[in-house]
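Only one chain is included here, represented as C-alpha cells and corresponding to the form predicted alone.
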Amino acid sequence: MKVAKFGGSSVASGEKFKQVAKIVTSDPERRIVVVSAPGKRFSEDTKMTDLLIALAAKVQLGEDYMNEFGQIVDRYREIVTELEMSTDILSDIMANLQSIIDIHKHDSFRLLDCIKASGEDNNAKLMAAYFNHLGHEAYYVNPKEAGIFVTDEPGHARVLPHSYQEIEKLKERTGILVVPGFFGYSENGNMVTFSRGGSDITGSILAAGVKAALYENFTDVDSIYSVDPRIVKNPKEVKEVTYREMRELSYGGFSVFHDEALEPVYKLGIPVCVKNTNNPSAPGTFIVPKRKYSDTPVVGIAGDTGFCNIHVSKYLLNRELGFGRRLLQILEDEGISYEHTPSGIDNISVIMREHQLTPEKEERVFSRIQTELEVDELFIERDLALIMVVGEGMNSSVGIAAKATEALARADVNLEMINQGSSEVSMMFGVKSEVVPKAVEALYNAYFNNVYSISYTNS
C-alpha cells in the first residue's frame, strides 16, 4: 500500500484533479490519497486557505461576508464544471461552510481553525465524488473516522500515539480512500489543525498507521534541489537524502516539504518520494533512512530570514550555576521559544524568530534580565538569518568548514554567527538578510561547482 498526497498546486483546477486521478488510478498500490485545500492556478492567483482567513476574518468583525464566501464557492464551482460534475456537490459545500461559521462565530480560535480545515476538508470530498464519477470505487474519509486524534491546540496540534492503532484499520477498507489533509480530531471532538501546510504530516501520519511501503508526496517539481532555484540557476536535483538531511533542510528554508512530517515515517524508516504531479514519471527524490555519502558529503544548502539573537555578557558566566537556565525561564515566562544559544565563558546568545519578540515582550524581558542576572551587557541584533549546509556525510570529510568560511570571506559575507551541531550533519552560518542570496550562492558553488563563487572563477 503506497499514500500519495497531493499539495495545493495538484489540486488547484479541474484539469489537476484529472492530473491526480491519472496517477493514482494508474497503481492500484496507492489505495490512500490525502489532498490539500486548492493552491494557485497562476502566480497571481489566491489560495483556498488565504480565501478562508478572509472570509473569517469577516465573520470575526461582525461584518458582511458574502463576497469572501461567493469567492470561495466559486473556485469549487469552476473546479466541478471542468470535471462535469453534478453541481449539487456544491449544496453541501455551502452548508459545511455556513454551519461551521453558526456554530462557532463568537469563538475567534476556533471559528478559524475550522474555516481553514474547511478548504482541505471540502476539496476531499470533491476528489472523492470525481473518483466515483469516472466509476472507480472511492470513499471521502473525515479524519475523525480514520483515527486521526490529537492534541487540542489549535493551529499547532501533535498526534496522539493511539492514532496509530486506528488508522491501521484503514488496511481493512476497499477502494481509494481520500482523506482531507492538515487537521485531525481531538478527544473531545473538536477539529483541530496543524501549522500550516501540516497536509504533508496527515499523510506521514496515515503512512506511519497503515504502515505504507512508501509515502508520495506530489507538488509541482520534479525533484528536491541542492539549493533554491530562485537564487542557483539550474542547481543540482537530490536523488536521495536522509531523513535527518530532510528535517534540517526544512528548518532551513526548503519550502517543499513540511518539517514536521517525518517523524512518524522516521520511526518506522518508511521512505518518502517527493514527486511531480506534472511530470509524475520523472524519479523524483527518495527521503530513505542512510544513504552513500562519499560522492556528496554535502547534500544541500538552505538559508531562512526573520531571526533575532539576544546577546548577554557578564564576567565568569561560566562558573555561575544556572545562568542559562534561568536566562531561558525568563523567555519561557513570556511564551518565547529559541532556536539556538551558542555561548562562550564570558557570553551567551539566544536565537529567536523575531516576530515572537514584540515591544512589550522584548521590554520586559530586558528589564528582567538586567535585574534578575546582573549582567554586564546586553544588546539584541535584528534582522538575522541562518543558512544551513546539510550533509551527514561531513563529520567524515575532511576541510568542509574551511571551504565554507572561505568561500563566504571571498564573497565579502561577514558572519554573525557559526554553530555546529554534535550530530554534525549541519553547520549554520548567522549573516544579515540582505546577504542571503550572495551566501548562498557562494556556498553552492563552492561545494557543487569546486568554486568558492561565481565571481572569483579567476582568483
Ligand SMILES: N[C@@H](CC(=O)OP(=O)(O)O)C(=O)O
Second form
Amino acid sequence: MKVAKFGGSSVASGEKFKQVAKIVTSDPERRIVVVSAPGKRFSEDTKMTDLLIALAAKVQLGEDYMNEFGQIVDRYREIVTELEMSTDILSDIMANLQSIIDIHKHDSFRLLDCIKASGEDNNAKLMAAYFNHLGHEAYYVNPKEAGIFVTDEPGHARVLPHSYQEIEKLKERTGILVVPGFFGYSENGNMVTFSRGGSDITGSILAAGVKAALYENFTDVDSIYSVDPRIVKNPKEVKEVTYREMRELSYGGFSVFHDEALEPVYKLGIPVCVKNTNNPSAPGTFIVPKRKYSDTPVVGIAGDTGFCNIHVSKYLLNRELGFGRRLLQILEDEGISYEHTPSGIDNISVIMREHQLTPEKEERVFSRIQTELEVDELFIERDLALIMVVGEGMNSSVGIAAKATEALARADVNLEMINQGSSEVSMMFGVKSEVVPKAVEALYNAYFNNVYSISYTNS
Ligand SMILES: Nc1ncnc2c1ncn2[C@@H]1O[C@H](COP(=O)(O)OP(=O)(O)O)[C@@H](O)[C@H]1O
Ligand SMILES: N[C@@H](CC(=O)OP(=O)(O)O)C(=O)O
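Same protein, different state: after the form predicted alone, show the form predicted in complex with the named molecule.
What follows is the entire complex, opening with the chain shown before.
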C-alpha cells in the first residue's frame, strides 16, 4: 500500500485534479490520498490557505467578510466547473464555512484554526467526489475517522502516539481513501492544524500508521535539488538523500518538504519519494535510511531567514555553575524555544526564531538576564539567517569547511557565527538575511561547480 500526498500546487485547478486522478488510478497500490488546499495557479496567485486566513481576520475584526468568502467559494467553483461536476457541492462548502464562522466567531484562535483546516477538508471532499464522478470507489475520510489525534496547540499540533493504532485500521477498508492534510483532532474534539505546509506531516503519519511500502509526496518539481531552484537556476538534482540529511535541509529552508514530516516514517524506515505531479514519469528524489555518499559528501545547501541572536558575556562565565541552565530557564518561562547555543569561554549566544520574541517578551527577558545573571554584556542581533551545508559524507572528508569559508570570503559574506554539531552531518553559518542568495550561490558553485581553489579529499 502507498500513501500519496498532493501538495497545493498539485490541486490548484480542475486540470490538476484530472492529473491527480490519472496518477492515483494508474497504480492500484495508491490507496490513501492526502490533499492540500488549492495552492497557487501562477506565481502571483494567492493560496487558498491565505484566502482563508484573510477571511478569519475579517470575521475577528467584526467586519464585512463577504468579499473574502466569495473569493474562496469562487476558487472551488472554478475547479468544479473545469471538472464538469454538479455545483451542488458548492452549497455544502458554503454551509461548512458559514457554520465554522457562526460557531467560533467569539474565539479567535479556534476560528482561525478551523477556517484554515476547512481548506484541505473541503478540497478532500471535492477530490473524493471527483473520483466517484469518474466511476471509482473512493471515500472522503475525515482525520477523526482516520484516527489522526493531535495535541491541542492551534497552528502547531503534534501527533499523539495512540493515533498509529487507529490509523492501521484503514488497511481493512476498500477503495481510494481521500484524507484532508494539515490537521487532526484533539482529545476534546477540536480541529487543530499543524504548522504551515503541514499536509506533508499528515501524509507521513498515515504512511507510518498503515506501514506503507512508500510515501509519495507529489509537488511541482521533478526532484529535490541540491539548492533552492529559486536561488540558483537549474541546480543539480538529488537522486537520494538520507532522512538525517533531509531533516537538516528542510530545517534549513528547503520548503519542498516540511521539516517535521520525516519523524513518523523514519522510525519505521518507510521510504519517501518526492515526485512531480506534472511529470510523474520522472524518477523523483528518494528519502531513505542510507545512501552511498562517497562521490558527493555534500548533498545540499539551504538557507533560511527569520532568526535572531541574544548574546551575553560575563567574565569567568565558564566557572559559574548553572549559568546556561538559568539563561535557558528565562526563555522557557516565556515559552520561547531556542535553536542553537554556540558559546565561547566567557560568552554564550542563544539563537532563536525571531517571531517568538515579541517586544513585551524581549523586555522581560532582557531585564531578567540583567538582574538575575548579572552579565557584563547583553545585546540582540536581528535579521539573521542560517545557512546549512549538509551531507553524510562530510565527516570523512578533509577540507569541506575550508572550501565553504573560502567561497563565502570570496563572495564578501561576513560570518556572524559558525556551528558544527557533533554528528557532522551539517555545518551551519549565521549571516545577515540580505546576503543569503549570494552566500548560497557561492557555496553551490564551490561544492557543485568546483569554482574555488581548495578541494577536499576523503580522510
Ligand atoms: N531544494 C529544493 N528543491 C526543490 N524545490 C525546492 C527546493 N527549495 C525550495 N523549493 C521550492 O519548493 C516548491 C515546492 O514546495 P511547495 O510550494 O510547498 O509545494 P506543494 O504545493 O506541492 O506543497 C518548489 O516549487 C520550489 O520552488
Ligand atoms: N495548505 C496549507 C498546508 C499545506 O501543506 O499546503 P501545501 O501542500 O500547499 O504546502 C498551507 O498552505 O500551509
